[in-house]
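Next up is one chain by itself, shown in structure tokens, the form predicted on its own.
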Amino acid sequence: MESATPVIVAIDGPSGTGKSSTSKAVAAQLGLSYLDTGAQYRAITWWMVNNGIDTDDPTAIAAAAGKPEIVSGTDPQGPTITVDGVDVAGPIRTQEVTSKVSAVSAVPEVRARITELQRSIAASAAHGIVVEGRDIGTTVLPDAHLKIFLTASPEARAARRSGELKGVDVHSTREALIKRDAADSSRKTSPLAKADDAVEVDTTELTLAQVIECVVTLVEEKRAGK
């Protein structure tokens, strides 16, 4: 890809819509950096659990929010994440962290801390960056050059999630996703929401390759000034 003006791409949407796979592939294809913001919230949640912070106590979470040092690598071919120098790419995907991340990430002090981190990473991406999450286009990077909101039916999302997590029941996965959506959409601070100027892409009937192709085209059009 020719060295064009750095482009900041915000990709939002609920779990199971293909955000991570799409974002990584698009960034790799276009020579952009990549940031998984969900991993940062998982990382701070992992730290809270590991350090005995009561994740049902927003005051305790708020008091500890500034303590862990979270570093995100932005290479889409091999994104990394460390907390206080420890590689947590595996541990943050456990069921324990997954079950607590919504509560931790709803605390305003946590969001303020992580949002600041995300903005600094985006600002320092020399060639541009694809940032994926739930509030990127609305809160973190409201001036992103391109905002995309991925959606899919709960059934499609549950099937994908169950495929990723071998041996997981599709029905219970669907129920968990709907519960997570409700928590993320209704929280007071930076809820999951589609930005007014975002392009919505429904991935229910699309293959991953088709979603990637669609997003790459949108980015290239934006770069070309269309």
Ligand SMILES: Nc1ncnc2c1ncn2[C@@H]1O[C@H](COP(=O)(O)OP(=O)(O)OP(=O)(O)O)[C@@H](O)[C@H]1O
The other form holds:
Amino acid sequence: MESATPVIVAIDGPSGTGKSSTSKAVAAQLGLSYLDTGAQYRAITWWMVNNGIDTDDPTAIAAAAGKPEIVSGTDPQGPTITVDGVDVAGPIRTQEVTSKVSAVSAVPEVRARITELQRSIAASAAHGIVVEGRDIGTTVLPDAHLKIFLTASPEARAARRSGELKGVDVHSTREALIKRDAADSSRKTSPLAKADDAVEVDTTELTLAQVIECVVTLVEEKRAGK
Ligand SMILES: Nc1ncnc2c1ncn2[C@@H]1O[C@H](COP(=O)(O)OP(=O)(O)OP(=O)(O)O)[C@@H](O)[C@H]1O
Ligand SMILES: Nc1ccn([C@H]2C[C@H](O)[C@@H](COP(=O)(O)O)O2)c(=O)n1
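Mind sharing the form predicted in complex with the named molecule? What's above is the form predicted on its own.
Below, the chain from earlier opens the complete complex, with every other chain and molecule after it.
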């Protein structure tokens, strides 16, 4: 790639593999924008729940998919997310939204809407962007300069998540992660998948700092044309 070209980095992988933490830190270190696409699917799910849409009814979800206005702020030091002007950064992380987001994000009309939004945000990032999610390398930005697919054992991911959610036991966290990954991987439209040209990084035995360093090095090598 030309050194002046805004670099586009796609980071995908299952839940709890470190996508958000890694993407934010890499973007901050390299002066790039950052987009959390999971937050966008959570935001549209939050809107469906708040507006009385039955999240078990794909037809109702499809009919409403165009209604909410979702805006993502892409500063890695302080990413933001609003729906119809309301800050939903906190409410999108509730257990209720987490349990419903896979069903809502499987609806093709939802994916078409959010994918279009993601592409327009990536195209307007003047210095480049790190975009993290499940289908970024395969579907949203298939021409990304660098694609990373993060993995980690279910045990490591559950331990990381249980550390965040005080009082929630590792076993039930592990079961919930596995269930959500299965739903996200088996949907018909742009499932969670590794792109053929993605670099897979198993983070099970790595510290977060090691993962960040690994990805920064890969971006710098790409920029240097290696
Ligand atoms: N390599 C690592 N070692 C230890 N802890 C880590 C590592 N990577 C991330 N973490 C921690 O694991 C938790 C989950 O990380 P993060 O939210 O970045 O994952 P994610 O892949 O974005 O998850 P999700 O897809 O569910 O949003 C965080 O508490 C984070 O600090
Ligand atoms: N590109 C994406 C990003 C996210 N999703 C869906 C599937 C996830 O379970 C959910 C929440 O994501 P998280 O906040 O855990 O990263 O959103 C998707 O389908 N495609």
